[in-house]
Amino acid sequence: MHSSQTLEFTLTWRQSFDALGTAFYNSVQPTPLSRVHWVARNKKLAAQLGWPEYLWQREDLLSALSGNSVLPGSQPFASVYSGHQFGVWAGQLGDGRALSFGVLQTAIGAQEFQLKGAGLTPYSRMGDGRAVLRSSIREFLCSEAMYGLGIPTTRAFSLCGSPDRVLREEVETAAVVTRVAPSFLRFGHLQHFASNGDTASLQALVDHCIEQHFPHLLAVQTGAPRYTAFLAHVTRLTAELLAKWQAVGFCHGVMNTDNMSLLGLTIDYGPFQFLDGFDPGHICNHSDHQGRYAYARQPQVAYWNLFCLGQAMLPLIHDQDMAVAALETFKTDYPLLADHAFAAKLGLEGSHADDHGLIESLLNTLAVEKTDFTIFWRRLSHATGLLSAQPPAQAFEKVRDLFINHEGWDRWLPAYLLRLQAQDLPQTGERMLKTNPKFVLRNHLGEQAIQQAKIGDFSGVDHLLTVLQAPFDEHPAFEQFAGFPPHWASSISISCSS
């Protein structure tokens, strides 16, 4: 058990806001849980960070990552932020159930470690500071699913459980996720100080973010030009993130400004969903009664959120026209990035003037019948690779079978075949298989793993983690995770508490 050895890394912790002062955070001790145990451990991430394998066997690591003790050298804290929730200004928010240890130097650079569900903080408001096993499994798995898909995201290091009871819609058991990211800074951090008229703290926080995360901007002239460049850079990162979300059919579900990362990461996994059938109007959050965060609206919501960020930055930029010009780049960047992402899914080489029309026509065809999004793209990848050896009718037979009414598909296919004429088709198919995943974290898969975990069987979580960390591989032993969703999947209800 290596009980005589002490945990490494005790001398490299530093606070995320150590140079800024206590206006940005409150020191908080985690609240212990009883009879804690491992639910899942991300050994792949641990290896990437440079953590030795034996540490997983140490009881003091389990204790620290469940919030029952504090890692040597760390000083847990919760940060303050504000934000818009469902388009309405909510005022002060903050880390209501998250505690950061601080920043650790690792083999992949500086990373902030954060416990989610470790108890009350000064920002818990009416909450209890806890997370439940159900939502924690979803966050643990989806963080790694997104990373496996190549989408910027916070990571999940570990998941601990406890029999302690937590009340949500029903009584559930407690859990704690350890999250890892270069930073958990959000749009809402800047909004908080701007809304309070605290320009000095706003400037200090932006300067800190630039120095720690965007050092290339230090070459830009200080003052308004640098802060405008910062806003433009965050706008670009957000456009890149949204294009990747849309391309895999990912619905975040609660894109409040306090859930938007300044680093362009996917953050705060709550009522998320990967689309089953392709429905642009799909709403994955049953708390979203107006459909504000429907799949097709996500890019526009991101743009709106960026304008909120721009408003917060005005005390530093001073010139509204400069701020708007930085933000308006989203309107040109996002469509190009989205077209590029979908062109890659189609295996298209180069760029043709008609590509956007080809993409839109296909998406409209999929939407008419709500064709299964992930299975369609995977079958299309296999079919395209067969074209050099089989006639189109034979190669695309399994793709055509996905449509009840074949007319739309039959109209679209000739234009696609014409576009592929000059390409090496086997290579195109192979490239598409590395772009269109076989596995995504469908809601019903997560639900099955959750139900197993509730009775103490965590094998479903481990098996899903295996395929989601390598979603483009075949994994023949887990073929059941790549099938169509069962009928009951559409009845799964996911809310903000999820």
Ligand code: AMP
The other form holds:
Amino acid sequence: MHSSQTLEFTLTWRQSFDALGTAFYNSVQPTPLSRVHWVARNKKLAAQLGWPEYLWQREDLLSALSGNSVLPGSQPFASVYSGHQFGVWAGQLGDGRALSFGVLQTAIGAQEFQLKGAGLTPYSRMGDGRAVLRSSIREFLCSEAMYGLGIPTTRAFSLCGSPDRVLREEVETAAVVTRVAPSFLRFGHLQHFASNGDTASLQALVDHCIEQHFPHLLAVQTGAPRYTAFLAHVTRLTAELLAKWQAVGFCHGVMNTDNMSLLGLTIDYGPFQFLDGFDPGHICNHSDHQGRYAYARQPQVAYWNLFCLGQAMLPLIHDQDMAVAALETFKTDYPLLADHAFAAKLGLEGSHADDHGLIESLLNTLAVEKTDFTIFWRRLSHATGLLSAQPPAQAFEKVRDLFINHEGWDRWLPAYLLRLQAQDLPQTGERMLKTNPKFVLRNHLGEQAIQQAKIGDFSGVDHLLTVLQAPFDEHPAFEQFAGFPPHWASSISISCSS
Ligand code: AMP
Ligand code: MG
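Starting from the form predicted on its own shown above, please give the structure in the form predicted together with the named molecule.
Everything in the complex follows now, all chains and molecules, and the chain you saw is the first one.
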């Protein structure tokens, strides 16, 4: 039944680039899909937005979020950006399969709503404007997994499916994810106007970003000082993001400059992976033959990408030394932020000169046997909590069991115990359990949910959503999501194809 009512609560859309003009976007209409249905609905996010629960029952919401109609009052558009892909200038890209409805005021502030996979746009190039169910489930779940972990990210509001066929390496079916974020602005948006020599548009876009998202920078003297502060701020947000990625073992997989958010959000989930075993050289993207985006290289790549952003900002900053100085803060901030993140995983209070060495020697130990990253930290958290009641050998037995050769672990543990000496151990353990998740979206978990969904059973997606939105809780009913990966997990091949 098609409802003739409009949504009962008022949607007042603001164009994301309202005052900026048509250099930044093109109006587009979504291309309908047949026999659309819900695959997943993020009720938690809807509640956070302040939207009523009955909304999900409405046909017109399903219709709009699958691209079969347009939400009342919105004027959908696709934006233009450019970027470096795998270190090479790729020229103009843009929202090739993303369409924004605009910005809505919500209970969690102004949020832009964007459909991914709703059909062709002027920026689709050789693509079909579609997204397949497989990759859309991965994006939907991982957005919320990152949110649950406290890592800045675009959110996922809903996931719609259709039996319409989409050709990738094989024939798959179409899906549309609705993404929500304060902004989907990327490094590439600024690179686009810089590369075209359109300094007026570049400036308008940076001013817009400052006004909408970094109003504290309005206090900085206008002109080069403010634009330098902008670059320094994006650098800081990116350093914070990277420290969080590394600490949780997240590999993005395609850190091209068009996939880097100006707001420091994790954006564009493609061939990402959470590490199973700790392997610093791990490459999660099957198409990344050089390992450019390997886990341990991510901070360096972020810096490289920031450098491209700095280059794009030069027409506004004028002085190369000022731009470089803003970027250089990454080199001092990132290592401190990363140490801070890993010290928190270890439950360390305060900061000691030897902490960096303690962290490094532990990570080297984990790398030798590619010890399971998530399980290690979770067991360490439990063990530390037990230390006040049990001797170390007993408390840490389950951690030690994770190693075949115990030498490295046995050498490391005394230094850790010494460092914890003055701390309240049960409290430390509790804190660590809120820092080291029990659940991450391992590849094989996503894969199982995908296989189920392909035959029409969406319960796996739903269960994972529940668990991943609260990954520090125990969820005894879902113990199966917290185990070691099965052998076949290492043979899952995730390419850019989505
Ligand atoms: P990605 O590597 O997924 O971030 O995509 C890089 C660029 O290709 C972006 O401009 C996307 O919008 C575009 N793109 C990716 N897949 C498609 C598709 N199926 N149809 C149209 N454009 C696409
Ligand atoms: Mg992208």
